[in-house]
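Next comes just one chain, in structure tokens: the form predicted on its own.
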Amino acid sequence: MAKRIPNCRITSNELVADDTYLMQFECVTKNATPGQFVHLRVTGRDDLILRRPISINSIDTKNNIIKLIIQAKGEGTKALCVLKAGDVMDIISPTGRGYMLSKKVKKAAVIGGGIGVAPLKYLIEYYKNVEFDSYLGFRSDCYAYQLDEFKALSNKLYVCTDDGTYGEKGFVTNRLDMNLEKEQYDVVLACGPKPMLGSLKKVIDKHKVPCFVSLEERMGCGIGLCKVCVCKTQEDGEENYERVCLDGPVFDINKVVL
């Protein structure tokens, strides 16, 4: 259950790629599952009223440290990225519904694009009895991060960049499409921008493999009250709207309308 935790002390906030930071802070978050996120109040900026949702990248349970990957993109995330060790934050954690894998899953593929790569690391760390192949996509080599960690955690690692400056040139969904001709996965787990997820949906429809995606949406309250972050879903011919912050962010790709 999500709860407010004030005065979480930042232990480090380091640049790991262009405009991309790895923030670590002290916080006891029990029972957080992969795909869940923390809702951060921007320290020192009273003009930024809304909290910022950031997916959990990893949790060091021994030392009670949560790790986040934050891209300095908007006013709020830019303000978060300049915070330093010793600063404190007010957070709500853990929030949302994450990736829930059954015990039948033995082999899976994770696929992420850009900042959407971040929550997949905790996913692999969490499900220790599952063999994972990782498919990571970035705009360019200067935006790639945590490749060594994914290489160590994954059975196989595939990296694609739009401009070919690292790994294979092209879209990571194309690499997954080609590999699904020979590879068999119990499930595909994804996170990334909507254009990537739209392309992934075509791949999933072609190969008929189960797939769950984590959506990226702007949020207001982050606890399901304001309904700013609703997404369109469809099931059994009926259309509905669900809250990404509470009903998601992880959805069955065949249910959410991309």
Second form
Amino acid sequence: MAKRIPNCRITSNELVADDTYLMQFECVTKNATPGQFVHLRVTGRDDLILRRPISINSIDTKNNIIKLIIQAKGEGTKALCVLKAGDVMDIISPTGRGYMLSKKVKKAAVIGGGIGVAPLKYLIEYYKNVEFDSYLGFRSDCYAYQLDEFKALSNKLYVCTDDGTYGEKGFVTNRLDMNLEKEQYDVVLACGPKPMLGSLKKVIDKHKVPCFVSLEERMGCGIGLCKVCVCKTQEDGEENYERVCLDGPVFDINKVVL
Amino acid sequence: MNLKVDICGKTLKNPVIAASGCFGFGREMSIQYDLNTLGGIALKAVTAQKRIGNPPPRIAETPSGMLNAVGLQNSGVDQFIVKEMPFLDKLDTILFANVAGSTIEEYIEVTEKLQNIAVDFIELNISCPNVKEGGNAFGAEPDTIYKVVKQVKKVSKQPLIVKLSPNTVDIAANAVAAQEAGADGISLINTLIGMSVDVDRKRPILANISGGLSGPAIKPVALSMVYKVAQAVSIPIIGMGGIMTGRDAVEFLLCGATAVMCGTLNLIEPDGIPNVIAGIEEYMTQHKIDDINELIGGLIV
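Mind sharing the form predicted together with its partner chain? What's above is the form predicted on its own.
What follows is the whole complex; the chain from before opens it.
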């Protein structure tokens, strides 16, 4: 259940790729599922009143450490990325509905783009009995992170970059499309930018595989009160806006309008 | 120490009410703390029919504030009664049903449907800046305010609180018009119309282009309007706009508000309102005040 924890101590915050930081902080979180996120106040910046939703990259349950990958992009994330070990953060954790796999799932594909790769690591770590193939896409070599970890955790690892500076040149959704001609997956689990998820939807429609995607939207409370972080959904011909923070961020790809 | 205040013969445990639109129908927040500790809850706005609201993005951060453009997303008054009231009925706090609409007929229809429902107040939302019709269009001029309040008052057994917009020429004149039409109280301010632009993409951040500004950034505007309205009307005033702490709430009480509402605070701190209540108690202890009613309108000028 999402609770405010006002005094989480950062233990490290280090650059892992261009504009990309791995932040670790102390927090007792026993039951966070993959795809859930933490909602951070920007320490030292009271003028930035809103929290920032950042998905969980990994949890060290033995030492009570949560790990996040943060991209220094806007004013808030830039300020979060310069925080140092010993600094304190005010968080709400864990929030949202994550990826929930049934026991029947034996083999799955995870597909992520850019900063959307981050929650897939916790997903693979969490479902230890599932065999995962990982499909990771980055703009360029300099933005890729945690490839060694993904290599160790995955059955097979496919990396694509837009400019061909690492792995295969092109979009990772094309690689999945080609592999689905021969590979069988019980489910595909995705996180990434909207255009990537749009391409993924076409691939999924073609190959008819169950697929769940984690969405991102500008967010307010993070706990379902304010209805600002909505995504359009379609069910039985009826259109609605559902809350990314509480009804998601993970949705069935066939339900959301991408 | 007495924190109780009276509005239209109804007693609030304390003067801190959750503001409409920032608290849903209470269910999500009931996981965070006991809702019976609140002075009251202003429920999310309901309309006659279901509304899906505006496309996202619906929120943008601005310096010490935020813009929103939700667009009155709700399931409609019938669904509200069926789905939300069973939960709300069990609460021991004062409920304000926030009524919105596009036409006078819609305001009347929704209010009529709420007559046999256990809500303590009707809060007439004639100040939503994020819908094309109705909303702020009713709340900008004394003439239209008078008309809609007069009509709704005829069908409402519950005391009628009129929520005023700051996007107007003379808010005191609008408050007087509401009072003359039979309003039992005034709540203010709703959000200020604002915009935010992404210069890199040369696009507005909100899909709706403009939205309602709230948060600490608007507190000085809200205080001055509450003070002005308090000089102009004799009915009770519920003040709001950027309250984050107990001391902020006391500012509004001193300016003439009988109670306050906290909105944006809930989006930032899930335990925000209990902290505001504790902050008021702390202020009263420090200043040796036994009864909160001593603070109301107590500004020394």
